[in-house]
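For reference, the chain that follows is the form predicted on its own, supplied as C-alpha cells.
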Amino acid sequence: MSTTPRQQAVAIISGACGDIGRAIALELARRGVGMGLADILPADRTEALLNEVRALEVPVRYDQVDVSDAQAVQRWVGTVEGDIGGPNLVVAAAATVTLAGAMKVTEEQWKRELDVNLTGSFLTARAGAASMLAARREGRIVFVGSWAAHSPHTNLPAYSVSKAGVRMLCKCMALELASSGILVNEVAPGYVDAGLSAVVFRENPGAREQAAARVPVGRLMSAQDVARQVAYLCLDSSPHTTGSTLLMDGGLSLGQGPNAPGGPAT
C-alpha cells in the first residue's frame, strides 16, 4: 500500500521484476507516473525495486499476478484502481522464452509461451483498456513487442509466433479504442544486452559477441534505451501514433534473420 498523494498518470506494468520491465517502472516514475506492478515473483523479491520507485516520489504497489490467468488480471487492475487511482498507461511487457526449435519444443513450452507472451498481453491490454473505457478516460496501452515476431527465428518459434501474434493484437485493439482515445502501439527491441537476450547470452558463450557483430549499427541496446521508447509511446510526445511498431533494431531487420542456433531473442 502506498501512501503517496495519487498521481494523474497511472500505469500498470506486467512482468515488472524483468530487466526491461523494471527499466520501464523507473522510467515512467521518473516522468511522475504512479503504478501498479506485476510479475509473478513473491512480493517479499520486490522491495529492491519498490524501493527505488518509492524514492522517486510516486505511489506503486505490487502484486503477484499470472498473466496468463484472467481473473488474476482483472483483480490486479482492480486493485490498482481502488488503491492508486485508474490506470491511464498500460505496458504488457511480460514474457518468457523456450531455447528449442520447432521439433524439439514441448508440447508444455508452446503452450506456456503463448499463454503468457500472447495471451497475457491480450489480458493485461483488455482489463487497462475495461477500466479506461469504463471512468471515459483517454490512455496509451504500449506492448513490449519484439523483431522476432517478422524475423524467422529456427530456435525460438514460440516465442516468433506469440510476438507476431502480439503485433495483430496491437492493430486490432488500435482500430477497436481509437475513438475512445486510446492509442496502441508496440515497441519492437533487436538485441537487447538485458532480458530474455542475457538468457541466450548465459548459456552460449560467445553469443553476446557474435550478437553485436551481426548489429549493422554495431551495437546492442540496454533495457533503458527500451524504457526511453515506450515512454515515449506512453506520453504526450506521440498524440497521433496508433496501431504502430516502433522498430529499434539496430537494423537487424535490413538483413537476413538468424538462422544459426544461438540466436537471441528480447
Ligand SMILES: NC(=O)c1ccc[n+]([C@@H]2O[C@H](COP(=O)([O-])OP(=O)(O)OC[C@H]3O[C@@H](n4cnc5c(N)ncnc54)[C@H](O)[C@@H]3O)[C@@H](O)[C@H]2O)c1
The other form holds:
Amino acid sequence: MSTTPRQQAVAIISGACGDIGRAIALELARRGVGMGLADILPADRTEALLNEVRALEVPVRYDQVDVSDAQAVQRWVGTVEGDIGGPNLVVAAAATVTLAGAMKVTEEQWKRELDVNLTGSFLTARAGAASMLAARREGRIVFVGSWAAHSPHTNLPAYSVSKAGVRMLCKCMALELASSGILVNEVAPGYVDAGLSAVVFRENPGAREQAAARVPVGRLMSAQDVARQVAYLCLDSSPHTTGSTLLMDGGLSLGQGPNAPGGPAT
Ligand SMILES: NC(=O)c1ccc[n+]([C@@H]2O[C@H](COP(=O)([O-])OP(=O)(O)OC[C@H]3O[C@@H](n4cnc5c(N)ncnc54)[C@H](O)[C@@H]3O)[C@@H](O)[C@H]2O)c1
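Structure of the form predicted together with this ligand, given the form predicted on its own:
Zooming out: every chain and molecule, the one shown earlier first.
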C-alpha cells in the first residue's frame, strides 16, 4: 500500500485519549487519514481532539470502547465502517500499567493488565483485519509495544509480559495476513516524556531526570516522536516490512548489564 491521497485511508486508533494515541491521531490526520477513535474514557474528554482533527479536514468519530470487550470492539469497527469507511489502518495503543512487582501485584491487577494490553490489542487488530479481509482491502496494523517486551522491569511484570505477548502476536498476525496484503508491525518506545511514564515521573520526584540520564542518546522522547514512527509504519515503510519491531528506545536496550551507566567498564 502506498501513501494514499486525502481521505482515502481510514484508521482505527485505540487509546486515542492518551498522550501517544492523541499524537498519533493528529499525525495521521495531518497526512489526510480519516479515523475512528476509541478509548475507555467518556466522549466529553475528546472534544478538543476531535476539533483539532476536524480542523485538518478529515472525517473523524469517537466511540467509548473498552478494548478488552470483544463485542464492544466489534461494534466500534462496524460503526466506523458505516460512518467513515472501512479501515485500512489499525493502531492499537490502549494500555494500562500497574507499578507492582511480581510479589505485590494482585491477581486482579495482573488479569486486567493482560486483558487490556494484550487481549485488547488482539481484539482491536483482529476486528480491523477482519474488516479488511472481508472487503479484500490491503492495509497495515501497528501495535504500540514497548522496550519492556524484551527488557525485564521488576516493577512492571504484568506490563512487561503483556508487551512481550503483543510482540509475538505481531509476528503471528504478520505471517497469517502477509498473503492478504496486510502488514503488521510494532513500534517499541523506551522512555516517553508523556502518558504512562509521565504519571510515574509526577509521582516520583527525580524519576524523570534519572530516566533521562539512563538513555544513551541523552534525552527522553516525546509522544510526537512515537507518532511519527507509527505514521511511517502506516504510510511510508517498505511493502516488505512486516512482523518487525521498530525499536525506538534511544539505545536503552544496548546499555544494559555491564554497559549500564555506572556499570563495570568490561
Ligand atoms: N509513555 C511511555 O513511556 C510509553 C513507553 C512505551 C510504550 N508506551 C505505550 O504507548 C501506548 C500509549 O500510552 P501512553 O503513554 O500515551 O499512556 P496514556 O495513559 O496517556 O494512554 C493510554 C490510553 O489507553 C486508554 N485505555 C486504558 N484502558 C483502556 C481500555 N480498557 N479500553 C480502551 N482504552 C483504554 C486510557 O484511557 C488512555 O487514554 C501504550 O500502549 C503504552 O504501553 C508508552
